[in-house]
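Next up: a single chain in structure tokens, the form predicted on its own.
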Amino acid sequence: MQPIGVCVIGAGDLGRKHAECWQQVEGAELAATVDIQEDRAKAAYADFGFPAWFTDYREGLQQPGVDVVSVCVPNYLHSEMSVAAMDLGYHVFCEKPIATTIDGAKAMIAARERNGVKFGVALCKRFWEPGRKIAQLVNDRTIGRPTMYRVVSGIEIRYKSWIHDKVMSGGPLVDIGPHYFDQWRQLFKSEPTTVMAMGQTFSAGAAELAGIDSEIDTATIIVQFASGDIGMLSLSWGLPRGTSTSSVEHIMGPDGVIELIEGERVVLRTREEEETVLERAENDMYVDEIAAFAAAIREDKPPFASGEDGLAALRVSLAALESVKTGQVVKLNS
């Protein structure tokens, strides 16, 4: 088996989980790290033994035995540093959301076609276990159709403080939006049509945001759905230091309700019974994403989450922040 070379742009958080899972699948070799902060990236190195290190992803990018690069890097990044990878030939994951302008996810998308390479976005969310478990009694109508997604969840701000930040992260609608959005889209294996939404930004003014221009951090986003399937998203990325909510999320439909119980246990509600059909995730969908990823290229077929579906996403998190903005329903283009 030929050995896939990874290149891992983004040594923070996510960078070090890519590097933890690449190690993790079969005929993958870690090839080199890239962290603008020299420290990150000599901690990455050290940490996961890669053989080399750079603060610019341009020298990265020479790395010798570079197959493939994963984009872990703040949003406002993720199209010029994918774009240049695929331009030098190479397969890339990024990380979501794909881009934070729609003119960006194009140009990535269009990237990948002139150079015939693979370009998978990380929608973590379809290797959920749980998601699969709903998805699959929401397909068999256990619970009729059509249905409404309901996720009600509020978290203090983000301590990386750029997620906030208008121009770097497009904002806490557009940094975890699109897993809600991806996942509603293939749960209901429809388009969204219509985003209304309105929103505050708590997080304005908060000391540790300073030198930050805040988007909006708190929101409530009804999404409509070509089947009549809806998704609600009522959220908050800015709420005080030492405060949150508890997360739900229902899935109500004209024959019953699946609850999802601290992020892992399915329960099934019907006129009959009550039934845990799910009682906790036993994969890593991080490692099975990635995993699904080196599949696609040794196999030379899509990856699992394409470049389209990054931007149809994207065009969702977009549309929910002009809604907030303007007041107004937005439809989107089919």
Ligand SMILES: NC(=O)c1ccc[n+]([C@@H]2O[C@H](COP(=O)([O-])OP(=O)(O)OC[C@H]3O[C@@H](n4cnc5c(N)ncnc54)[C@H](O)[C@@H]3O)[C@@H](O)[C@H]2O)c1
Contents of the next structure:
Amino acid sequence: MQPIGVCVIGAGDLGRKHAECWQQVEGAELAATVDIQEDRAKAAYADFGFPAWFTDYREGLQQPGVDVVSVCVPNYLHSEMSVAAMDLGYHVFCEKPIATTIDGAKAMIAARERNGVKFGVALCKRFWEPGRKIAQLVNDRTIGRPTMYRVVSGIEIRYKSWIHDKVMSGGPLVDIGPHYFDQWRQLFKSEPTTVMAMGQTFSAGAAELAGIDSEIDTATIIVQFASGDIGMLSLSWGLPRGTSTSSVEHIMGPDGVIELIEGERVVLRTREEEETVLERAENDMYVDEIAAFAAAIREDKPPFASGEDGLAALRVSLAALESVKTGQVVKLNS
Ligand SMILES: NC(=O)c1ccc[n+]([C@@H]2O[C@H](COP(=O)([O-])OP(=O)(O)OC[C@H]3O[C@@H](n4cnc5c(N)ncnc54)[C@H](O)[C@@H]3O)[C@@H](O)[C@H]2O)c1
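Can you switch from the form predicted on its own and show the form predicted in complex with the ligand instead?
Full complex below, order starting with the chain above.
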């Protein structure tokens, strides 16, 4: 079996997770770790046995034996680094969101096309067991169609302040939104057509975000799909320290309800019946997504989530921000 040499850019939480997951892929060999913070690059080098560490990603990309690059840095760097890696002929597995701008995402897709490499976006929720169970129930028409998928979730201001920054992240709607928007596209097998949202910046003026130009962190977003299905995400990442809501997910249909309880247990309610259809996920979706991307390389097949999928999800995030800021309903014509 040909080895797959891996360069991981970013040695924060997700970079370390990617390294751990690549270690579990048969034939994968860690080749280089990169982080602009030297202590983080060195820690990953020591903890995962990378043969080399760098603080400049361009040097990491020159390390011999690299075939694939995991991009695990703040969102605004995804496009630049992915394009640079693809232009050197490497496959790229980039964390979500694909990018912070439409142009950035399109540049990544263009780089894939001109270099004939694999480019996947780490929309790991596709391997999330409760989501798969919900998709099966909806597609079996257990609760009827069309449906309305409602998510309510509120958490405290993020400790990683860059997540709130307009430029570095695009804010929570761009950072976390794509997981939901991609899930709904997959679930409904349909494209989003209309987005309306209202929101606020709860964290504006928060002492822990001093110096950060905070993007909207709290919104209720309604997405209409061509299929008639509706997604609603009511989210805050701007609550005070130590504060959160319980997380609620309901999928309502004309013939019943599916409820996800605390992100784990999937309950189906139809006429006078209630059944727990999944107690908890047994898999690690990060391990599964990296195994799937490695298989796409080895078997020369499309990755499970393409650049186009990443772009479609990003379009909804950006439309939601636009809707909050303009007070208008935004029509998508993807
Ligand atoms: N798929 C998921 O479920 C999931 C979960 C969390 C984060 N993410 C995504 O993963 C990415 C990384 O998030 P994280 O939580 O690991 O953040 P993090 O802050 O823990 O790590 C990011 C790392 O990138 C490094 N970095 C910044 N600029 C750099 C540069 N120019 N060159 C090299 N390194 C640089 C930072 O020093 C830091 O160590 C983000 O895009 C985030 O949205 C995905």
